[in-house]
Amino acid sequence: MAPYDKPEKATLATRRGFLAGAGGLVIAVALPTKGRAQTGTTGAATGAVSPNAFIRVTPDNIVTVLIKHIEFGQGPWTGLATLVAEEMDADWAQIRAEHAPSNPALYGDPNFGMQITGGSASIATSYDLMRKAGATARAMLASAAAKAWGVPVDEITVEKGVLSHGSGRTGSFGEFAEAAAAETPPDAPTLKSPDRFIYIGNEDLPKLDTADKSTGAADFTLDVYRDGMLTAVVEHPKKFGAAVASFDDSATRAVPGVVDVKQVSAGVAVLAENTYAALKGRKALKVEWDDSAAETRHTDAILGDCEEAAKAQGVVAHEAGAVADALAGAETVLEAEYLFPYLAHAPMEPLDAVIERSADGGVEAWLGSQGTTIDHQVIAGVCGVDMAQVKLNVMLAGGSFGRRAQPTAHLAQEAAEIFMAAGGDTPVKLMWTREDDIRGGYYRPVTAHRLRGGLDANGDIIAWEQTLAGQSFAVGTPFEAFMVRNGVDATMLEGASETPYALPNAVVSAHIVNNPVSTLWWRSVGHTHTGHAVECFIDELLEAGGKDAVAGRLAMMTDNYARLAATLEKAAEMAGWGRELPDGRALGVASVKSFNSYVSQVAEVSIDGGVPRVHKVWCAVDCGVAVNPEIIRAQMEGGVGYALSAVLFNEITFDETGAVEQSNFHDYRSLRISEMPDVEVAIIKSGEAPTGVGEPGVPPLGPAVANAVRRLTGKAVRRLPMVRDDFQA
């Protein structure tokens, strides 16, 4: 077994009997993006199963449901499956999720018009759907019950996945699959009201993904293996926007292993008959640069370009009042100043993607997709064929927090042009390391905020002027047509142009600094840095004003906002706001809405050493109706590590050369274990439609560590990360 290379395990192929059907016929309840559910039907006990479904019954009493959502730990699986068994009265014992296949007509997000998962919309946009679908299931099962035993369906009863009626006749859902397929399917199927469910709610829930998760029999991108499969590793350029001017690949063609060496669009591919070789043909590579479009410049000089760029006010996304009057005639004037960093996306599983030539003359591909309609798309572009001629197998991925979510899809498009260099017919895995992860761009893009912000001579709160700028990763993408209007990116300054809180006189614009350095999406995406500035700036104008920094924002928070405020009284309950704590300790706080989710959280925070030291955190979230609590809680506490992470040691920076200066875990350091603080989360009931928790976890984080540390040392904090060499505590 060559270095580098996977013991031998099962193929894909063999190990994924799902698709091609588990013997006899299968209800298959399939629901557009939008109107009513519809249901189509399977035949053929051996033959292969249409995909194009959410559920599946099988004769083996086995309920398969079809998630359209990529699992990559937040969730969909084990939420939407739920749903489905909620409506049907499965037993939970019987429950399975597959991934859906790419199709945008079945599987498509309202939201974005394709199949994609994002804006933590995976509950809230599928809510109704899987609801109806799973009730749907549910009445045509019933009525092939009631016919084969000759009583009135309104008589069956299902409980835990058992048909019954009063006569004592009971049957599963397996046995009645084939007769259910030939039912006429409800036009309105009637839903369970709150008072009846069964699992939505249930704190004991059991993921459906973890038990394959913790013993290795899940499989990733990584774990497919084709025959006769090539594993591809590209050299890309060091500075961005710089391409291939001319390569030497002598040395690597002599590496034992190495197949061939192409040029792409993203630089130069090494193709191997094993991660090893690939790797050592990697290294041996000689590539010149042209630079003549790249980014050349120090971190210091990027960041330098949108502080210059936020001292005059930008395109105006809100305005209020008279901001310059209200600033003139105040009693007190603050002014702060908050620097974001390019910060790497950063999971376990680096990107990776398999294409092979299918039997017919298409193309079939693996890959851990996020924006599945795109990579579709750009799979079939590439390879010159029509995206019927595509089958993409959206795999389980190790995390994102938006990595895959790609508007270019360029891991895709790297994929299948390699695939197609190395002449098209031989199966192709392309595998990016961590290095590659972490110097491949694609970060957040850094962002200068500037503020003002007056007060009268009762420490009110009257003016408030904000001007923030940074880069925009919609311009230059498909995105750009709905994302940027006006001038104006709604996800740069969301969470900034609408804020909780009453501001009488207000003004909030932005500028879009462009350079060849590609960002893209972070988790929460622009609340990550508009959330921080506003909280810590309004916490800084409330304590000039001599405010208590809850009762302060509670005062000011508008009636749309009632529901942020409840979060906000309850974390201060749960952290005993106003207390005394041991010297050497502080509490900050946030609140923020991000992806309709209201989410406040306390920090308390020591220093130690010139570094923060996060304690415990008490979170409360409102997201409507709490589907699976234990996921709930499982994303906000993620969440606080994740944003703990990032606030206290993580930034991406460029030498004086223009190259990335962190590679790897060791100067791009995730939180240690010993320093996760412990956090307790409060999940507020709701009877509103669920909303997102993937994201509006992380940006409290931040500004209520920032405002202890406040506290604590009488600095604030204006830049970001917080341990940095001129940090002092």
Contents of the next structure:
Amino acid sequence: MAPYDKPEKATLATRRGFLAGAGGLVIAVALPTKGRAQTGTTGAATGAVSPNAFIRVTPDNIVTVLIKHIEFGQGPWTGLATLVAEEMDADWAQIRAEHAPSNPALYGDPNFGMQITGGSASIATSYDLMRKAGATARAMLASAAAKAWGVPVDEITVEKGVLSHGSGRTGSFGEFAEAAAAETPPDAPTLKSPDRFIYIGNEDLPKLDTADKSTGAADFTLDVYRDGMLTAVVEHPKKFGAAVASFDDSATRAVPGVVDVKQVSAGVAVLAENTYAALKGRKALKVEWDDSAAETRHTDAILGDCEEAAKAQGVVAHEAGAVADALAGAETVLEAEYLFPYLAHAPMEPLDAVIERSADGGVEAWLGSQGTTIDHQVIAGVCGVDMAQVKLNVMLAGGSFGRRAQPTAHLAQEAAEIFMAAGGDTPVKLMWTREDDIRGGYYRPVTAHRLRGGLDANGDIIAWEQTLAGQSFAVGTPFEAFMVRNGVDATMLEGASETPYALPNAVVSAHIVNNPVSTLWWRSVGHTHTGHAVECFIDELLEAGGKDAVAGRLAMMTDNYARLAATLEKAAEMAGWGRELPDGRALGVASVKSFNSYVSQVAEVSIDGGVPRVHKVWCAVDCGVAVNPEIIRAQMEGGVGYALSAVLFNEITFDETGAVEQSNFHDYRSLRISEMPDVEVAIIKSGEAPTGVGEPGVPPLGPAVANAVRRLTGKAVRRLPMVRDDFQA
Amino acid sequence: MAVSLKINGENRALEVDGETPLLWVLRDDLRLTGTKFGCGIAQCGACTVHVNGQPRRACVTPVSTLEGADVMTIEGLEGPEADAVRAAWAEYDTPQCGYCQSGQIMTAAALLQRTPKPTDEDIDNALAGNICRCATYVRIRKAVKAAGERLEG
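Here we have the form predicted on its own; I need the corresponding form predicted in complex with its partner chain.
And the full complex, kicking off with our chain again.
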């Protein structure tokens, strides 16, 4: 998404006295947002939920770090807390993390101008900010101790959460928490030089959420139960764009435990005293649908639209040299088409939300909220209250991969509509089932790529023509203003409009081909298809030109991509690129820069029963300063597994009536442990500003596997998922 | 209907619709929320509990079939295998989002009770029914192996 912007100079302010019943030091650091996406959000959106702060030091000697991003596995709880602990010189054992409440003014992401988690940006946008917050807290604690002891502040040392003076005096953060709150925060707190880091880059720092996630104690939205709460499930349309024509709820209302049935804009909601009654009631519901505005075609027809559009040049996003002349003069011209299906995100926890009336007449909601500010606005709007009257609790979420960041806030809207339709006084939990999730849209868009490449007599690539056509999920949403420029959605083209390679004659263009199917960003967004198409076609051209896949790439990488080249060299070295392989095995390679991180992967592949089997993946990543090396490795491993599931098995298809054919994990296969390759990760040492790791592990995996499959079988993978083909090695 | 069963060592007498899957009894009635809903059709393993010592998918087990049964959930899981698994989970910082991990741990503990020193193949076979969309599989494999070694030592 948006590039890494170095945060502007932070302004500091302490907030005192609003932490009822818990005296202590509270540090708030306000970061001016760039306001790129302020679609009526920030001005009115004060959130007004206290306590608002980044760090809370309480007399019990606990340092709580409030995390402005949602934790759903990518590690911001531990990551942001690491930055604070580092500059505070805290003891890791005294550090806790909790989600910050919704407050766009305080917790807004500078890339988006609102509170959101995305673009693998949590560490990138927090590195300076959270360190400054930590250093501020440390300075104020030291100042309070110096006053109490009657010694100069510069004689105070801090180590592992203990303040000390040469005279032998020592004290804990907790002891000075209240006194420190009265200190003036420094204008420009001094940050440590990296050689003094003890937590940043620490290989042995345990994650803060592992213990609760090993005992069942970690609470997700589905685990929220309120007194008198009803559970709601919704009968959604079978086709995209369909609407409720009429419904018969007589059998539903006869199910014991069913309390109410209400039509909302998303469908028909069944509210019951417990989950099973709600599910049973929904099964008994008879809904007639109006399909007049619905997409009623087979997915092949939708994909066909994209293929057709990609035959002609689209809106040009990049142009260099003279492609037509280069192609005309080429010794060899290769053409290829790559087709990418709809993909569901299928996070382990299906979508859910809880909402109830507050004592003051506002509402309180519990939500695995990724697009927090938008969710907040929509809840307030549907419930007819001010944003200040909405308390939105951001909950741990069972995965997302993009699914919970909805520019339309459709989930919050559905929950709030049901709550209001049911009277607006009874607490309501909305639960989607897995079938709702798989059939519920918001898919990775279908996309077709058409490529032509020309080689000269030396086998060098002298022409590159790439046209892509697909859906844009930004069109018609509040994100359109900053994502769609000149009729092209930048997220469709990321990874294609700029590649790592010196291509003197090139043209890259795109078409938006929209239809009523709802789509959304899916872990690594445009790179899910651009990375695949570019890295597969480059590989084919290099092979046709008689070049080695690694040496050929390195020779073509421009100076701006020296960091990517270093990851490629490292991954190739780890994999033993060029070594003799057992019969029936091949290596494939791919390198992709995404979200300002650089990742190269080599996959060792065989064919097993007509399907590729990946034995091992060697992965090298450069994400700048490695704040939490083990989280970086885990994200690369997870990215490999998530991507492999998709490229091997996954596609959402519609039948001849436009109804989704898949429904659950039996026909939307997820990778299982027995199919998971071993993954070896190397982190390139770097002093550059840290960048993300949640998404960048995904893009290189598919093309690396596809390139190995082509070497094994002589047949290029043109359409995903790979189970469509019956490969013979 | 009335159903009597033991849950985490405690006798429970329940008055419920007998068709209700154990999963929703645990969660809605007993507020044992560590057992998760992932698919509802025994495909993902997020709802894995032990019934009479064997791993079972709570989402497809009608509570009426459990009269007199001994049910163990993640909240009640204890003993040397459980301790070894949790210690290994911490050593490798295995969870990411964490949602499937109760089920993974229940299955892993049952495997170690049966096979204290599992091979990679044993681990893959035993845990192939537990989906992790974060794909923490590399660490699950290492952690289960380490737990086995911990048990031996």
